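A single chain, nothing else alongside it, follows as structure tokens in the form predicted on its own.
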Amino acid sequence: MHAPRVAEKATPYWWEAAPLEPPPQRPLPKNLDVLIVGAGYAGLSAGLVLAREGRSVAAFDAMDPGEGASTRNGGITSGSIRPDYATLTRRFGEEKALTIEAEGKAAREFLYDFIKTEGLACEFQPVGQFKGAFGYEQYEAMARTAERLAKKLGIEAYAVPYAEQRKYIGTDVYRGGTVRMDIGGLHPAKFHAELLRVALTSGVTVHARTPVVSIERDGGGFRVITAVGPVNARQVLVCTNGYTDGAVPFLRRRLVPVRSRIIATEELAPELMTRLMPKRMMITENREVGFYYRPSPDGRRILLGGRDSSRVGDPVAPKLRLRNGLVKLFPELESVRLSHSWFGNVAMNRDMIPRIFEKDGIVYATGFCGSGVVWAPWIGMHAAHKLMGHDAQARTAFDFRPPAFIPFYRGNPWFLPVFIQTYRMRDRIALWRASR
């Protein structure tokens, strides 16, 4: 194999068509009904609900709005929950597990309706998702899960045997898989830009590059210290995730920022794209540290992502790992150049479940575990209804206790490379067993 050439651009491919454009600077408000920390998908979705209910609301972001995961992700509307159904049942009981699964379906349906109703031009494509299996045992277990989803929740899900795999994906790496037609793809940066547009039009004030330094109780409300001055707020909603900092130490001890990296190929010939991705589906695989990939919205490139164990700088090794993974899947792409390689933080917690919770009067909407395209708007809007006391609209299976804290952790995930290597070793063992 020839040595692969590294990416030419270290910025997200998505920024080419939707560059970050911070809103005009606004005077710092003295008093607010609700102050939101974070102006990504969750913060803007919550602000939109609150503003339309007549609340004075402002979102403060330490970076440009959307500069974090909201414009860096893969744009796959999976709404995945990391623990499988059996694990959820063991931890929380069968009723809670089924409720969580059902809410994933509701959250996706809500997102698709929201995009249509609000007229969000984000290139949403309801193309479905193929999930690849490694070995016959995995395939059988995944086929049973697809059957259960179809019967219990009415989701269009079905198994694809190895003999039919090439109709869905142009590789022989997998030994069959499953399809879910309730999952699609969108342009994440355009989605955020449109969400920002609608939020601003509805009366949300957004303060870019204005970090929140601390949040203090002040009588019946809060005094929030920002980098440019104090603000008094009746309520505070924290919607940070993979970029949570010391302003909210309670949350920081419970969320682990994990780098997720994505590469984009140069434009490919139409006939090659048709051979490799005949149905233009979103693709994932049944591994603990596997790849996720998709065609670009215009169908001319392949974008492939995965977890990145690096913690500082922009090293070459993680890019090459994704590049080599791409070539293993599609040997035809050995000589294809990469146009972009970038990373962003997702946030994991010990339960690996998104949630809403309240601590010392502050409401948190966070912990999206790599599936924030679906969960962040859903959780953000439910948190807004919680703040307003709308019990019926706020009801969600994800409103329960805070995530457990992580011992000896204060925001520096020193243990992360070891954990990722452990997961990769488990994957290698699983692959070895599947090949026997």
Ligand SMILES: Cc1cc2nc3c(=O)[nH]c(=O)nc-3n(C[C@H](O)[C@H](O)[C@H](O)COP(=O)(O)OP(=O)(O)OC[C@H]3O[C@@H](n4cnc5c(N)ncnc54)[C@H](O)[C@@H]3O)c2cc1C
Given for the second form:
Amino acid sequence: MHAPRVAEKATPYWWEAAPLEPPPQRPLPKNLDVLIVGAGYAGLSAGLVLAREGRSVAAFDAMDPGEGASTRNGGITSGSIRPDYATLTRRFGEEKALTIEAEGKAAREFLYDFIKTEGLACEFQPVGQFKGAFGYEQYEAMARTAERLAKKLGIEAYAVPYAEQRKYIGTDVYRGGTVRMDIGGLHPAKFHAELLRVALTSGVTVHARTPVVSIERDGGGFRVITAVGPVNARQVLVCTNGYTDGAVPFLRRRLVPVRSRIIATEELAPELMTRLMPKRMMITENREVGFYYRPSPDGRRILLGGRDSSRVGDPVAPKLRLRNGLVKLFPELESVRLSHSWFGNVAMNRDMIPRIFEKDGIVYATGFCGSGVVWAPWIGMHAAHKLMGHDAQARTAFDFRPPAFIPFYRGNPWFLPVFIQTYRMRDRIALWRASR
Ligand SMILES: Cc1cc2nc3c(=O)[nH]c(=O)nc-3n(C[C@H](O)[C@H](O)[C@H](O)COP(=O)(O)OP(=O)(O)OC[C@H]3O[C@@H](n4cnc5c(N)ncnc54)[C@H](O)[C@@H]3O)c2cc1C
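Just the form predicted on its own so far, so send over the form predicted together with this ligand.
And the full complex, kicking off with our chain again.
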């Protein structure tokens, strides 16, 4: 047996083709219509809409723009909502539950249309997504969901029985699965770079490596203290998601940053890729802490991601866990070398629903729960309209109350390793039950 080798690069595979390129430093503005905190997908999407409507707008980022989750993610355009349809119905009633699901469809279509009309070169591939079931009962339930999505929302979704699974994926681990053709993949760092390009050309000023330190009320507007000086802004939009820090304490106590990690394999032989991923689809699983994986846009390697329960440093164990998971799925990859392994933060709130909300005059666009490739541009765009008082365009099922307060939590998620282990245990029990 080959000893697993540790990955060579700790930076995202995506940065090879699209390295972070911060825009040139600009002088600090004195007054702004809108100041945006965070220049990931959400902040830039909002800024773009505001600038095109003639607002003076600047986005400040503590790191290089995109250095947060927006250039680290898997690029899967899932637009999923964590609570399943039954839970949403229980919480909000059937009408609102369906509105939320329908908005996922609208948000994906918005993204695809945006990429096309703006000419964003981000290797978007509408290849579909396969979701693997770990047991026959789960498969039946997932098949019913696919049927409902097809019937109620007109989404091309269907079940794939175990006997036909290998047409979609070269593993026998699942007991069948479902396919959704409304989901695809893009190159996340190229998408961010292109979004940055159009935001800048539309008139958004982006200040890299300029953290916002605090936000204070000042008459009818705000006085925002940045690391290089104060700025007066009529309005403030917070788009800090999984990187929220002490500058926005209200949000920090309501949002839990969770590490998500991705490994990339070295280039694989074309015949092997065709055997393992015959349709080059995006893949996900029906586990609480399952894997998500995909071929690289050039179809030459596999990128596999999952939760990482570490909180400090860059320990080896989470990389090995993903690597072992990859080999369980595809035993042929037992001796494969990894080229990259990296992590970034996703942001979870208590009800696991993304949202726009307002608190003390500040607008927040946040809580994407690991699905922000679709949600962040959509929610960012709606937040911009909300700031401009465009009621019709701002309307969304995700204009919510603030996320619930998390008891005994001030921004240090000490409980995370225990939580993730509990979910993994629940997955193991479900797997054991399914195999009986
Ligand atoms: C490994 C990984 C895999 C993922 N895979 C997928 C996927 O396949 N599909 C999907 O849909 N989603 C995925 N996601 C989630 C997705 O990447 C995020 O939801 C999305 O990028 C969030 O965008 P954002 O603009 O809200 O936040 P971010 O891109 O995280 O940007 C927030 C920014 O705020 C800045 N900031 C924070 N505090 C301050 C401050 N005080 N002053 C100035 N700036 C500040 C940070 O520097 C950061 O750049 C993944 C995430 C990770 C980490």
